[in-house]
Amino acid sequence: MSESLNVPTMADFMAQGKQPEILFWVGSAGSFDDRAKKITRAFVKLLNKANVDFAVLGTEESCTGDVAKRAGNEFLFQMQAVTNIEVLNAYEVKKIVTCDPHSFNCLKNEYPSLGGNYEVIHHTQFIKQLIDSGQLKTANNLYKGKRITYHDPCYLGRANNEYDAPRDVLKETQANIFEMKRHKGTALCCGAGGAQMFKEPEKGDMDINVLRTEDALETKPDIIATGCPYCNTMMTDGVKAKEKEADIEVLDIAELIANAQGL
């Protein structure tokens, strides 16, 4: 699959004395998690289809440090951040797009105080720009009439007030979009934020991801749409816990649009 994808690095561009339009920040999940890699591939297919001039850092990209910061290790966060900023500034990066709201929030809101000032865009915002500009044509009828509910990632929604772009992009699929009763500003976390992804939950009546999945199931969806690799994992696990994996797919918005484009 990956052979057909065109993924140049910043080093490739620098060797040619050129600068890409955007840097695609892949993020740790999108680089190493097998499920999240599919989201990365789907987004790259869309970038290729729209003829976007982009590059990745490749092996020069390191974790943003977000998880370390949320877990309370400010020292490790700053070490990670400063190292990344040195690389980004050496390449004179101006515009960054990422599929991970955690990276998005960290690069956008926490890197500037350490000397990293960039225009940072979430992939759903960028896909909307590509559709609005005509670089990506309206999708085919693959999902027409399907029931989709969208789960708001905390770091995209409440932390950065972006609720419209993902929903505008989903409308392009011609699916029927149903909102969970807790959505937008009142959306419930999937349970992975704040470094909770990497530890067992505290004792209680129910795991948060199962509770959030119950919110989604109330809309009787064919598909739960996400805009974050962590949310994707947590909602997928929730669907499995409810033994609904045969009936309900959990897909990132990039995957939905790529599939609907026949990519």
The other form holds:
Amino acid sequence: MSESLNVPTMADFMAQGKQPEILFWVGSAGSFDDRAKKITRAFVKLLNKANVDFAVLGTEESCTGDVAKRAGNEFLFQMQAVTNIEVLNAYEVKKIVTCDPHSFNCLKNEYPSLGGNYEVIHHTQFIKQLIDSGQLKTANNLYKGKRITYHDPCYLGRANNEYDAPRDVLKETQANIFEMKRHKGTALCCGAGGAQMFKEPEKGDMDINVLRTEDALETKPDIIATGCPYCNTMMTDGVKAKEKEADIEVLDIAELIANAQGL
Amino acid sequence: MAYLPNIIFAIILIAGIGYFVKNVKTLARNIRLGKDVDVSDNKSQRWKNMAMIALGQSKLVRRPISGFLHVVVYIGFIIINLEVLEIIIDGLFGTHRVGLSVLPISVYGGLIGSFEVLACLVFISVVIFWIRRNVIKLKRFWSSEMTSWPKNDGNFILYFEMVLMTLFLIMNATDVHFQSLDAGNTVSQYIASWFSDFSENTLHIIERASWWIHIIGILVFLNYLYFSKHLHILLAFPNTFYGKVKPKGTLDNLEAVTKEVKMMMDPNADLFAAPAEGVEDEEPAKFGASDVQDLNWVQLLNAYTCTECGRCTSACPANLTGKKLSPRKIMMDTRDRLEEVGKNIDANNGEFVDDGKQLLGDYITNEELWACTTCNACVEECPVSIDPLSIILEMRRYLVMEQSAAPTELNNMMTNIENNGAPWPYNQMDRLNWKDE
Ligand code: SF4
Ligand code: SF4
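Switching conditions: you have the form predicted on its own, so give me the form predicted in complex with the partner chain.
Every chain and every other molecule in the complex is listed next, the one we just looked at coming first.
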């Protein structure tokens, strides 16, 4: 067991009659998936280091319903959304940060018309703000000279036009960044979106994550960076399928920055 | 009898335009078969999109070669058609090159000269387009949904343009009077030399023939549009205007569902109460789409606007890895089915008679629908702001909410969300365990 993190809940804040500056929406993957939990912990370490006044919903959080919506189950999505909005509004939440681009997109774009209006930011955007404001000081040079390629998550990039924040944050590591041929608007999906994460792919000649991993391998990376727990799983599996797991790491931007901070 | 040509011209013109108007009416009627959708928001952004994407072709130039050639053909096409104005006036009133009697020779010559240069550039571009389609065989023009008609359609229009441009130049080259002015015959003077052995009479006949075939060709072209992917030269404008203005990741929230969910969540609502007076006959809302009438009219407009260029499919992760899904096929199927429904309505005095067919199953299969990752690559790529993903989602909604026909794994995932608030079978009470692991 590693050191315990400081993770206050909204209920804790409420009990003290206080309101945190920002709510960290952990998401289902971030809460339960073994690989994604590491990303969650890395991000919390950064929040702790930068003295961010934050809280989580903890056991009061529930799936955003994003994946049900994309599978076509609008009913289940709206049930989830309305339930979550009740909780969020009861706590008078104004600002939310999340490590999952799918939650980010859903909370930001699909909750408002159901009565949930919040300022929602992605963790790569938040880390950039922390660096720009000096709350996170310049990193050590753990990654100096390493070759990193960044895979754009569809729901951060094309879906919400955020291509720069993750790249700006990556520059902080002093690594050399190499772009894949398909990047930003033309980036290829990792294959997890639209509920594909939860089912076997349809018949075809290859898996999407393997094709995307091939894109990444062309840049001869030491590290494949991304900003989505699902992309992370898909790219990790892709690297394994190509038998490159000994040479190439797949890391979230939060993990890269936390490591570079020696956290 | 001196007016015979004028009368024939007027008849051809009226017939050509009349048939075109009839087709436009059918087109509008078919598009209106779709459900209503609110597009009154973001007016200024919409005008901007139309100016940039349709007029400015901003998305086409992302692929520099085809983008550049397309811009040449497009600009050439529009500008050269100014010449049609003169042709129509001449045809109706029996004048010859009426432009010369209202404009100074230098201005007239400048105009026609630039048309000639453009005609040449258009001709060359069209030849390159033809080579890309038929000799280099660019992959996106040869996928499975590009059956014989879509493939021929693409070529027909190229031949059309080649012939029209050639006729325009020949018409100028054989016009003895025009050549003698020596203004504006920038290109045609060279072609004229090929005809130097011909008698003036023969030249006149060739000139007249080119003139007539040229204008008839343009009218035929106008009427060919409705049956062709080339409808996009008109529909690209409304389509980019009505295209999505929200962030691409946003999927609309179904209002019919919102009503039901609010009812269920409202502790005061009496679920078994008799419906209020007057609403008893209200049909229960159908969730999602199984046929074209369940889609909204913007989605149907999308289908008619599709240029079948295949940019969407060439970026689709499912298609690139050999899955059946092709966003272009989704659009082509929607248009084909909509045409079929329209013809059904025409044949049955304005009423649709059930033909035992629908978009789902007869055109688009479940296998295609379930292969989509909702990645928006198709939406991003489309040069005319079409959203194939929205149709895929609408049909998934029908499969799941009306037919409970999701793949088993997805049903398990959804049951998990219902029972414990996560797509996996973990207890909601364990949501914060990561903190201490
Ligand atoms: S959204 Fe679906 S159809 Fe469109 S490119 Fe992505 S996987 Fe293909
Ligand atoms: S949907 Fe758009 S990108 Fe796809 S074929 Fe039609 S016009 Fe081309």
